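Take a look at this one chain, the form predicted on its own, written out in structure tokens.
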Amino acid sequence: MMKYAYFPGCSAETTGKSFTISTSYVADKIGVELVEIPDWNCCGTSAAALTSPELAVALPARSLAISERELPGLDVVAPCAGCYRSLKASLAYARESQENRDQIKRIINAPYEAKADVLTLLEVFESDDVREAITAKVQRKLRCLKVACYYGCAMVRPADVCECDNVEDPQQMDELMRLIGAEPVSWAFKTECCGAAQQMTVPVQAKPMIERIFQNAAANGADCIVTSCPLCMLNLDMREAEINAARVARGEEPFDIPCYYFTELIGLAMGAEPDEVGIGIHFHPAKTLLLQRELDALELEYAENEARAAEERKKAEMAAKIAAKKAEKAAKAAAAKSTDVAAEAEEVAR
């Protein structure tokens, strides 16, 4: 079993509850043990950085220090993209110098050596062992489902801290979606910002950021958007209805693009019902599309089976024709040989 220290973050039991539910479901299925860091605290996310640089480093460092002491040797997994960036930035700062580590220790009043790495859930799932475990547990591939994999900005930037595989075109989520049979589309807004908390403070400027994400996903043929960030998910899922109302008022077509966590879709592929992985608590209706694509997949499978059967029949017919030709040729050769033998016998008799 693969074991990690788990930093759930403040959204785990509130706005990101379906992420927590689906993560727990999938982790249990594939043998990934997530041990919650005892007495963890809010990472501070962007609010702490706006208040104080020292606070932005110290808040996540305290939880990392507790993990280092209570769960030695375990890397820390932060499913929330905002939490991940806060913890990862604090870790990078601590690893820059002994002076930085001493400063952190003074602020949090605890020992801390920055030994453990900080990982996203996508990084955990990209290991060969986990992918093999996922493949082994898949019961129904999500064929016919076209997904726009949306990473957002917090997991990939700053590039020197997050060390993403590709800042503009990351592939971790895309590869997982292919693993469960879904089809990732190529689109331009993979790592664009959704506006984050600006949706509450300056909504007039921020809402078009969300609308453009939906527009680009739709323009590139996506049925849905898949993400791994609770704040991105909240902004997209909750505000789609508001954006649609404005579009209808302008005489434009509304969107019907459900949003999912990548763990929800992996759970579905493993045989879970939608409510088992939290899909039933989404704001925008998210079950109908899945049912329709499941029917599409069954029809496709039926058509493929029919095509294979027709191909097999064609091959069998061809083989039968070839066999008949061979038999006919052999019979003619045998008859000719018999005639030759008879002629030889008659010649000898004379």
The other form holds:
Amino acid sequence: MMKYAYFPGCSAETTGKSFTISTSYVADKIGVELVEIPDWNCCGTSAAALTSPELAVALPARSLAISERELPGLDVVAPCAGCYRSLKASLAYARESQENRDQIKRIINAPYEAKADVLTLLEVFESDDVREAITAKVQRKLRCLKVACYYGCAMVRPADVCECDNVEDPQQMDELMRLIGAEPVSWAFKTECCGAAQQMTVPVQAKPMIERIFQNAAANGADCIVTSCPLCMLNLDMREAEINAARVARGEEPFDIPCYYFTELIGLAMGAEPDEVGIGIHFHPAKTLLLQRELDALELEYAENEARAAEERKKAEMAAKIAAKKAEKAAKAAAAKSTDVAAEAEEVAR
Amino acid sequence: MRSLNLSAISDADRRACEAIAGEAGVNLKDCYQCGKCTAGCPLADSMDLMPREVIRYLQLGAIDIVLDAKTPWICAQCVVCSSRCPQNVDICSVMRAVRLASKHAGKRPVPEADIFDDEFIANVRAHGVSNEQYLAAFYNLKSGHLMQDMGNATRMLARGLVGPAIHNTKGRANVAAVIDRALEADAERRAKAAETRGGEA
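Could I have the structure of this protein in the form predicted together with the partner chain, to go alongside the form predicted on its own above?
What follows is the entire complex, opening with the chain shown before.
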């Protein structure tokens, strides 16, 4: 049993509900225990960083200090990418020097040694144990589903804070999707920004950021976008309708690209019904595509079985032909031998 | 880039630009103006100064142009610029430092961005966590964009994603105290920095 301290983040029970539901579904199945940090507080996200550097460090440090005291020895998992980046940046600052830690302790007025690491859910799922556990629990592979894995910015940048060695083309989610039979497409917008809070503050300027993400996913043949952050999800899934309305008004084709959390798709592969993992409360209709691809997968499987059977039949036929030829040859040889024997016997008799 | 009368730039201007770079942990001389930051910026289209130009004006000491620019307020802090810079200049941190300097100078070239962050922190200070529905409501009231995302609010309600209930952390008084002490430490640091720069704010 793997055990982690769990930092849900403010969206866990609201706009990120499906992420929470699907995460706990998958975690239960594979034996990952997530223990909620008692009395955690908002990470402050970019709003804190854009208010004060001290605040940006202090808000996450309060929760991390509580975790260190109440859940000693456990690393902290923050599924939301925004929370992850804030927590991880605060941790990096604390680990820089004793002086920094002393300053933090003064501000949060609590002991804190920055012992535990902060992880994304993707990092937890990266371990061999978890991958094996997922593979063992897969009941149906999501074949025929072409996914554009969308990581957004906060899990990969700043690269030194996030300790990410592949900022432009991360692979963890792609690998997980392959594990459950889905087909990740190669595309250019894996780590482009969704606009984050700017979708509220400067919506006119920020809306094209979302549109370009959909555009590139579509251009590369993706059926859907798979996300790992509740804010990316909200910006894409909720605003697809606005973007489509604007596209239709301009005389352009609307998109029909549902978005999923990677945990939802893993849950489906483990046999969950879409509603069990939160897919029923998406904004853009997200169930039809899954049914369609399930049907495609069944048809593909049927065709593969047919082809396999035909191949077997062909092999059997050939084997039978060979056996018949061999038998014919053996019979001929035996016949020739028996004529020889008869002739010999005749000769002996004479 | 506009043409610039360099003879009008004072030592204090230059020191103010250096101070911003210092806050961001950046040596402005590292930038050789290749423009890769701008090429990768997903919001460059909407900016009044390209990210590269912000750095250039800082190099030249043109503090007023920089503090009045909308660019740092439109910036989404996605860090693409910093991650692609061949000289490891942390442009994104510069954007943040410019924005803070601009805010402390009493400017807010994009009021919405400032209102949003202030409301966000006020929300966290009151409840310990962010209550998105109230954040959005207060943001709309204060920014004057009353109808923004109202359709989406209805859709969220229908899906049970938001409701009238306010979430609070048990230790919200403690969170408020942490916020206050952090902002005090911030003010102290700025006061000290202003003193060493020779009195200018």
